[in-house]
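Single chain ahead, by itself, as structure tokens, in the form predicted on its own.
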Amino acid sequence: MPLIFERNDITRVECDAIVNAANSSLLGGGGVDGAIHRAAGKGLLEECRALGGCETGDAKATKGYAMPCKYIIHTVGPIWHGGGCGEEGLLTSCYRKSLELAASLGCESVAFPLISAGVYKYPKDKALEVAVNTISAFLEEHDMLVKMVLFDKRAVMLSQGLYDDLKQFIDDNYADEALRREAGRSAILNAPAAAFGAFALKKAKQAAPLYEEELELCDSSLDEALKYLDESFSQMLLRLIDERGMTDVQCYKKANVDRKLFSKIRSDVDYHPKKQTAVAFALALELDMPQTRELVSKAGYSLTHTNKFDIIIEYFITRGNYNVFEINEALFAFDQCLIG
């Protein structure tokens, strides 16, 4: 099952367990710590004395009380000092022993909260690095519905480098976009009126070309774009997957996909994806943009330039970062819905 990231209040997620970032004495604190002993009432705390604190790095489960989960896992992550004194080991234990101890209790998902990015001062974008790495390393051997739940978007804190880069992808391409639609009116309406339609096609083809990319897509060969012209996106999706040579698995796992949506979709030769599941797919399979184009038309949508979403997904294709979750992080950031 996927990885997801989840914009909510943490006490109101429902789980079958939800991570607390605790302090070593399990006893409440403030921040998170404290929000879910008051959501979960005083059973919790009764409960949490019994269990003689927990070590840095370490996890231990309690009953979920009032909460909307069946466990509370607690962890202690690390106080930040500058990085040189194990902070990023104790982190990465954090979540590896809250999800092996998650699983052993039978859970099928789990929500975390940023561990250490609060009062303990682990900077936001090293903390969701190790918080995704880990979870994604955990995934390729398990079955279970992870979410980060994060209060709001600060939570997700891109590198300014990034950012900036993006954001001016972003902007370049809406003004392209705006420039090509308004030349394409301009050349409608000032046509002369015996010539409307031919001139009028043939402006507005000028004012709004194609990619490079499908132009080089119209250079191949005609055989062998007829001979998957009538293929659903099931039948294109199976057939990548087996050129590629990869398994089933591979393939759902490096999309964020769950197990079952992808059956479903191996099922039904007819069956249309949401657009983000479409898009998950191809960038599992690093198709380049033609193809990914290609794949998403067959679910039924298209990549364009007027949707920050689509533009996002083709600034981190063209520039070879297939990486699913950090697409989700700058997804996340920008306010789009999230892939996968």
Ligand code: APR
Second form
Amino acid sequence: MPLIFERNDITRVECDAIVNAANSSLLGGGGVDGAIHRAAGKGLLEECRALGGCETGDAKATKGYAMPCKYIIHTVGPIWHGGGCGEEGLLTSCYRKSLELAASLGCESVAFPLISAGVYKYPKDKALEVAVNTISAFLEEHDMLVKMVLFDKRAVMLSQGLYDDLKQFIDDNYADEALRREAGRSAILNAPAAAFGAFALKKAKQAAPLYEEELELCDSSLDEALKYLDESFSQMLLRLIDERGMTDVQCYKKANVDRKLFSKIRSDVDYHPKKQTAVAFALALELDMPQTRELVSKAGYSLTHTNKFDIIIEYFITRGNYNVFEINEALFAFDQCLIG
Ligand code: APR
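To complete the pair, please output the form predicted together with this ligand; the form predicted on its own was given just before.
Every component of the complex follows; first up is the chain already shown.
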């Protein structure tokens, strides 16, 4: 998972480089800056003095001193003046230059705070959007683990509309009666395709109200299902990548999965990834719900209405939103594990 969100104090995060939300003097301050200077110890201030300051949007590195990292990368975010003074470009530059500097220092992992979103008053949701867009663009061309370290839950500010709509969807679906529906559905969807016959299907329709498209799937793609009944997760994934004309790199980058894990899946036909990884690939391939359920079942899991993670995934897929980073923000906001 190359980009993850973590709720923590950044001075406690172990990475090759920790990024500091500094000011142009580089001589310390409050917030993250103060916390890092306190945790690193006095040697840091001496080295910062010798750097001679830093421009807004630029980044400079020092040693990590007593912090659990090799380097501290100091970057100066823009002060928010309403969005009309080039703030977005400067903030983008902070993330990009810090990442490029970390890569040039041979770092394999970097932790960021939400730059400018505190004292500098950059709206947290806009700051997070700039951060995620810039980091995910960098990760398309580089292999690195990047942690967005968020000091409080408020930092992941889903738009109020999305938050309310998602909460309503969860409330509507995350209920006991879903258990009954789910028992019926999984009995139908997981029964060997050969077991289906018109009679079985008729009985099944009475047993549990299925979404129409799932019933159509049962009806219309039985031959298809039979063809791939014994396909493993790895075989189905590689087949779908080919069928969509994607490259392996495009697929695992879009899934927020690292290269090493993908290589394991590709080379071991019987490899069973974690559920979050199987779901991430379904999103990268932009599968619909029945196809997603089928791919996830090949990894040994099912998507039900008995847990919020599954319902949130269903919410985004049924609305055609396959952006893994956006979905991770929603999962983080609802205290669910992330995908990738
Ligand atoms: N770990 C992780 N995140 C933190 C921590 C911490 N220990 N402390 C604060 N944060 C979060 C804040 O909640 C905010 O979301 O980091 C984000 C950035 O807040 P600031 O530290 O205030 O940084 P910024 O908004 O960029 O302002 C920089 O503040 O501290 C001074 O010297 C600094 O003048 C500079 C200005």
